[in-house]
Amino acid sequence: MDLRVTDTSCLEWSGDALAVGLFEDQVELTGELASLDEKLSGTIQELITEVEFKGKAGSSASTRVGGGSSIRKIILVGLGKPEELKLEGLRQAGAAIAKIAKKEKAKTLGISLPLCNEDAAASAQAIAEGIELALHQDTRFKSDPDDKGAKLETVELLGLGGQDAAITRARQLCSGVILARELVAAPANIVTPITLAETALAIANEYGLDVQILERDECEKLGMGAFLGVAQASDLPPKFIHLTYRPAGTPRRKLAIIGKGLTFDSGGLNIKPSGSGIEMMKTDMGGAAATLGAAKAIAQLKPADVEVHFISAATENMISGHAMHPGDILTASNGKTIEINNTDAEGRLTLADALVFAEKLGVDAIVDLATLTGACVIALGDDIAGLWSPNDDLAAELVTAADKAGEKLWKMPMEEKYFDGMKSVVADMKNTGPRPGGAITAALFLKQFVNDTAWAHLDIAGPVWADKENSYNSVGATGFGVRTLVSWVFAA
C-alpha cells in the first residue's frame, strides 16, 4: 500500500473512496464541505440526514455517490466534540476510515481530517498509524486466507503535503508495533526461546544494535537461579536477550526495558487446569514482544541522545522430571532466596534475574513489562495495563508516554504491608501472597531486586490480547506497549 502525504484538497481529489471527519453537533455543512456537497450533487447531506449522523466520536457512514461523479464512495467519520480531539482521536478515525475503504472495495482513498492542535506532523503520524495497524492482517497459519477481496493500494492524506517524514515514523513505529502482534499471536511450537533470540539478532543484524545472546552455562556464571530454576524441565536452552541501541552522540540517559519472555506456561507441577486459559499461554511472552518491538522501532527512529537496553530472559515453563518442584528454593543472581510455593508464578522468577542484570548496567531508569497475573485483569479489565513504582516522576513519565501513544495505564498502590504475606520461614521470601492484592504482591516481589534505580512495572496480562475486535486490529495480539515504550523513550 502507498501510504502518502499531498496539498490538494477534497474539492479536487479522485478515486474510490473519499473520507471527511465532523466534529460533534457541527455537521452543518460550510465552506470547502459544502462546495463538495455541491460538486457530489447533495450526496454529503443526503447522507448525513439519512443516518442522523452527528459527528459523535466513533461513529461513521457511508454511501455510493451516483451521477458518473469522481468519486465513487463518500465516508463520514465522526471526530466528537472539537475541544476534545487528542491524537488518539486522529488515530482511531484513520483505523475506522481505513477498515471502512477496505470493507468497501476500495482501490484508492483520500482521507481530510483536522489537524490536532495545530501540529500538522504529529496529526499526519498519528492518522498513518491508525491506517496501518488497522489494515494489519496475521495470515500467515492459513492455507486459504479469508481476505480475498480488493486491496487499498493508495491511501492520500490531504492538505498534508510536506509531513512525508511523519509518514516514516508511523511506519517505523508500526513495523514494531506489528512485530510484537505477530510473535505474541504465534504459537508456542513456533516462536520459542531460540526464535525470540533469533528475532532480537536480526533486529541487531539489520538495524546496527548490539546483541548478547547467554546462554544456560552464561547464566549460570552469574547466579541466575531464579530464572534457571523456571527453565530447568523444558527441552529448550533458555536464552537471555541483550539488545543495545547506542546514540551517535554522548547519551544523556540511559535506559532499560525487561520483557517477560515465556513462550510457553504450563504452569509447571502446579500446573494450570483445563479451562483456565492454558491454551492462550503462548501469550506469556506478551512482554519480550513489546521489547522487542519496540527494539526495532526504535532502532529505526534512532533518538538522538538516549541509550537504551532491552533485555529479556526467554523460556519455556513445562513439566519433566527436571521441573522445580513447590517448595524448592532459588537463589537469585543478587543473593536473595526464594522459596518456591507455586510453581505457575514462574515470570516474576525470569524478572527478578533480568532486573538484577539491568541495574548492573549503570541505567538511570528500568521498566518491565509483563503478563503477569490474572489479578491485573480482574482490577482492571482488558484494556488497562497495571502501572507500580515506587518512584512518581517514573510513572508520571510512562502516564504522560501511554496517553499519547494512545495505550491505557492505571497506577496502583505499592502496599509494602503486602509483603508481609510473601514472608517464608526457610528463604527470604516465597514467590505468591496471598489470593487477595495478587497483583500488588507480584510487583512487591520485583521490587526485591531493584536497589536504588528508578524502576516502574506494567502488567500487561489485559490489553495484550484483544478477544473482540477493536480501532486497531481484529480479535488477536495487539503489539500492546510498544507505542508507550517508544513514546517514553523519545520524551526522556
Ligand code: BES
The other form holds:
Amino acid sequence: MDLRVTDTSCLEWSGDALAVGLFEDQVELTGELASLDEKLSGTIQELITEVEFKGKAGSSASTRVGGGSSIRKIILVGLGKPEELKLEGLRQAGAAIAKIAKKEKAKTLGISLPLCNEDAAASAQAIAEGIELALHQDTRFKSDPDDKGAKLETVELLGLGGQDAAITRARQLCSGVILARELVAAPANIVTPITLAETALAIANEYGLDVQILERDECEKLGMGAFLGVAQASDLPPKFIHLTYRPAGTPRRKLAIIGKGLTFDSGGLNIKPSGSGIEMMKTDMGGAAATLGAAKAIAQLKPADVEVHFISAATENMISGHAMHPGDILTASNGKTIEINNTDAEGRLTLADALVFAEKLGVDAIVDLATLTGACVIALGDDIAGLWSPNDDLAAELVTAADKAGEKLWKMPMEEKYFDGMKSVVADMKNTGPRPGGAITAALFLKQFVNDTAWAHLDIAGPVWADKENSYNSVGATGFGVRTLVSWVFAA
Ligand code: BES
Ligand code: MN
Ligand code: ZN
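Swap state to the form predicted together with the named molecule from the form predicted on its own:
What follows is the whole complex; the chain from before opens it.
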C-alpha cells in the first residue's frame, strides 16, 4: 500500500473512496464540503440525514456516489467535539477509515481530516499510524486466506502536502509494532528462544545496532542461576539477548528496556491445568516482542543523544526429568537466593537476572515489560497495563509517553508490606506470595534485583492480546508497548 500526502483538496481529488471527518453537532455542510456536496449532487447531505449522522467520536457512515462522479464512495467519520480532538482521535479516525475503505473494496482512498492543535506533522503521523495498524493482517499461517480480492493500493492524506517525513516516521514506528504482533502471534513451535535471538541479529544487521547473544555457558559464568533454573527443562537452548542502539553523538541519557521472553510457559512442574489458558502461553514473550519491536523502530527513527539497551532473557518454561523442582533454591546473579515455591512464577526469575545485567551497564533508567501475572488482568482487564515504580518521575514519564502514543497504563502501588508474604524460611525470599495482590508481590520481587537505578515495571499480561476487535487491532496480538517505549525514549 502506497501512503502519501498531497495538497490536493477534497474538491479536486478523484478516486474510489473519499473520507471526510466531521465534528460533533457541526454536520451542516459549509465551505469546501458544501461545494463538494453540490458536486456530488447532494449525496453527503442525503447520507447525513438518512443515518442521522451527528459526528460523534467513533461513528461512521458510507454510501455509494451515483452517476458518473469522479468519486465512487463517500465515507464520513465522526470526530467528536472539536475542543476534545486529540492525536488519538485522529489515529482512530485513520484506522476507522482504512477499515471501511478495505471493506468497500476501494483501491484508492483520499482522506480529509482536520489538524489536531494545528500541528500538521503530528496529525499526519497519527492518521498514518492508525491506517498502518488497522490494515495489518496476519495471514502467515493460513493456506487460503479469505481476504483476497481488491487491495487498497493508494491512500492519500489530503491537504497535508510536505508532511512526507511524518509518514515515514509513522511507517518506521508501525514496522516495530507489526514485528511485535507477528512475534507474539506465532506459536511456540515457530517462535523459540533461537528465533528471538535470530530476530535480534537480523535487526542489528539491517539497521546497524550492536548485538550480543549470551549462550547458556556465558550466562552460567555470570551467575544467572534464576534465569537458567527456568530454562533447565527445555530441549531448546536459552538465549540472553542484548541489542544496543548508540546515537551518532555522545549520549545524554542511557536507557535499558527489558522484555520477558518466555516463548512458552507450561508452568513447569506446577503445570498449568487445562482451562487455565495454557494454549495462549505462546504470548508469554510479549515483553520481548515489544522490546525487539521498539529496537526495530528506534533503530530507524534514530533519536539523538539517547543510548538504548534492549534486553531479553529468552527461554521456555517446560517439564522434564531435569526440570527445577518446587522447593529448589536458585541463586540469582546478584547473589540473592530464591526458594521456588511455584515453578509457574518463572517470568520474574528470568527478569531478575536481566535486571541485574541491565543495572551493571550503568544506565540512567530501566523499564521492564512482562506478561507477568493473571492477577494484573483481573485488576485492570484486557486493555490496560499495570505500572509499578518506586520512582515517581519515571512513572510520570511513562504515563505521559503512553498517553501520547495511544496506549493505556495505570499506576499501581508498590506496597512494601506485602513483601512479607514472600519471606522464606530457607532462602532470601520465595518466588511467590499469597494470591491476593499477586501482581504487586510480583513487582516487589523484581525490585529485589535493582539497587539504585530508576526502574519501572509494566505488567502487560492483559493488553498483549485482544480477544475482541478494537480501533486499530483485529482479534489477536496487539504489539502493545512498542508505541509507549518509542514515545518514552524520544521524550527522555
Ligand atoms: N505467564 C504467566 C502470566 C499470564 C497469565 C500471562 C495469563 C498472560 C495471561 C505467568 O508466568 C504466571 O504463570 N503467573 C502466575 C503467577 C502465580 C503462580 C503466582 C499467575 O498469574 O497465575
Ligand atoms: Mn508462569
Ligand atoms: Zn509466564
